[in-house]
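Next up is one chain by itself, shown in structure tokens, the form predicted on its own.
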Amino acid sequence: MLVVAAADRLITYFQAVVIGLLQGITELFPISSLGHAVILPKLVGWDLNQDKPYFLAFLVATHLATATVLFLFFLPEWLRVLRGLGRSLRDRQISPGDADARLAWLLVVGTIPAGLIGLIFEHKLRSLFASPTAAAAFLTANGLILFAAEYLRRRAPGADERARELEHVPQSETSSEAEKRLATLGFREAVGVGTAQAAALFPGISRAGVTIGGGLFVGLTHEDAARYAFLLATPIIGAAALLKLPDLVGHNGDGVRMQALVGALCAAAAAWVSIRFLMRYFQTNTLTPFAVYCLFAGLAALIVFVF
């Protein structure tokens, strides 16, 4: 009894709740989940620690509440995406005009670079760095590469024929022409903007933010690559936390799992809610308030930090 009912300290319901709606937003939001995970606990005081085996089995909750969410949301355009890459194997080809089936192969090989580099390196690059500093670091550097994103986004080969294509598009669109503009992409793109992906193994740089950079630097426009950024991130997210699973289930997870329960719940509101302001706001706005604001912060947490 004395033992569980110091496991029960290990995170509070109002630690859960705080860290739940953090999740649900700075995974979604390009400011760096895993750097405000990090961060947050150090400013406050609190003794959590992201390397604890308990605080990991915590966090598979809120990730996997996270990825749910994201799935649901685009429920329609996976559905189309996962019809179409049937058809490709069925068919041994992606039929010309088959924009689902083209999506669903861009979103695999995207998936696939990121998602090795993280089983190889995920463990050594947060043990490494997954200090309150060094996160503030990563957070100021993270402002810098959204501000760089924004600047360089009409740079690159093609870049600005397949802007014009995808500028003045209506609001009242369908989300079937939507994956028919993300279709054009070339598979080399692909895998860039979704190597870039494996840049949020450092706390402090956002999967969100690197991921719509990589894509408004191929062309897209902000709502697109923001709807991309989410597609591509949703089996990553799922899988990562599918992976650690066993974590929350197992010893790791004694003592935790009705707070995680709570976060995973907090976490799926907040993501929800997230979701559907950023797919309107990227409709007409840029990366630049959430660069300015990563850049900020993350100065001032360095400067709280060093001195």
Given for the second form:
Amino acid sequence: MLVVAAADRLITYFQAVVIGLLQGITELFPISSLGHAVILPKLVGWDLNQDKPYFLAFLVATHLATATVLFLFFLPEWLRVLRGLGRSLRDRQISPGDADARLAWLLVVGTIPAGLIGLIFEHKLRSLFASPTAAAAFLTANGLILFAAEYLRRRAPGADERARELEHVPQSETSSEAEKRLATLGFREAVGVGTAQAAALFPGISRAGVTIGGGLFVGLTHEDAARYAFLLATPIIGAAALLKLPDLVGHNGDGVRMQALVGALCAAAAAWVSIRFLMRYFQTNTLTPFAVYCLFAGLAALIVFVF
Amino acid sequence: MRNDRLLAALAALLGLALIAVGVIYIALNEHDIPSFFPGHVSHPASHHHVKHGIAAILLGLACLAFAWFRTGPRDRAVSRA
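Instead of the form predicted on its own shown above, give the structure for the form predicted in complex with the partner chain, please.
After this comes the whole thing, all chains and molecules, with the earlier chain placed first.
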């Protein structure tokens, strides 16, 4: 009981709800979940030590919830992609008309570099840059990156050229139109966009932001770049959460499991609403509003923390 | 195309070796792993380098996948030609 009482003081249910909602929204919006998780508690004066095992155990639950929602939202796509992966392994080749198989391997190739970099550097970078001031500086930088992505998009091969490439892609009866468009990516482009995810190890740099930006740079539309970014994010977020699951089920999670459950439910609900909103938003809109928000929010937080 | 077959064989061997290294990292603590492995410590310890192990297994699987596709039907057709 003493442990529970102590933990209750460390993460209250109100804090669990707020952090859960924040995680669900900011993980998918291109505005950095890690940056907000570091900056917001400091701004509102919450005494949360984010390096403590109990808080990391809490975060595992919210990340697992977000990854689950992402997987379920794109479940039809994942089923087609996994079947394509199986077909390619069986045939020992990616058939020219099999967009699902090609997309599967584009996702694998894009995930490996970011996964390896994350495994090797995640702890070092987190301990180096987890201060609110550093997160505010990186959030400002994230705004500039998003602006740059929109600017560089004009120099990219472009949707027209991508559309011309699509004319040469054999039609598959099993793939959706979006998957056919994504399957026109080259493997080098996939590695580049996937590796960009590693920038999200810096608190304040958004994984969704850099991958959508990378997608724009190689000529995808906003909608396709967002779809590819979310597909690419699912295994990374899920694997990172599963890797740290022992923290939650072990003694580090003692006393915070109920708060973690509440936080996870809030994160799941927020993530579902966010992903539905963003997939519609990117049909007609750009990254610019998020760039403006990151730039001003980062600068404002920087001024508050420095002065 | 003998070089292609040799490359595939080397990739397969490397893949199997990396998976073995990964299993050793996960199964043994940092004191018991071979001394030439990065992360080895000379004093008794209970910590396991799980992340090193996962990274090695991932790389090993990537090498095996490369070897698998390298010897696929399209490659064999090219070899025959």
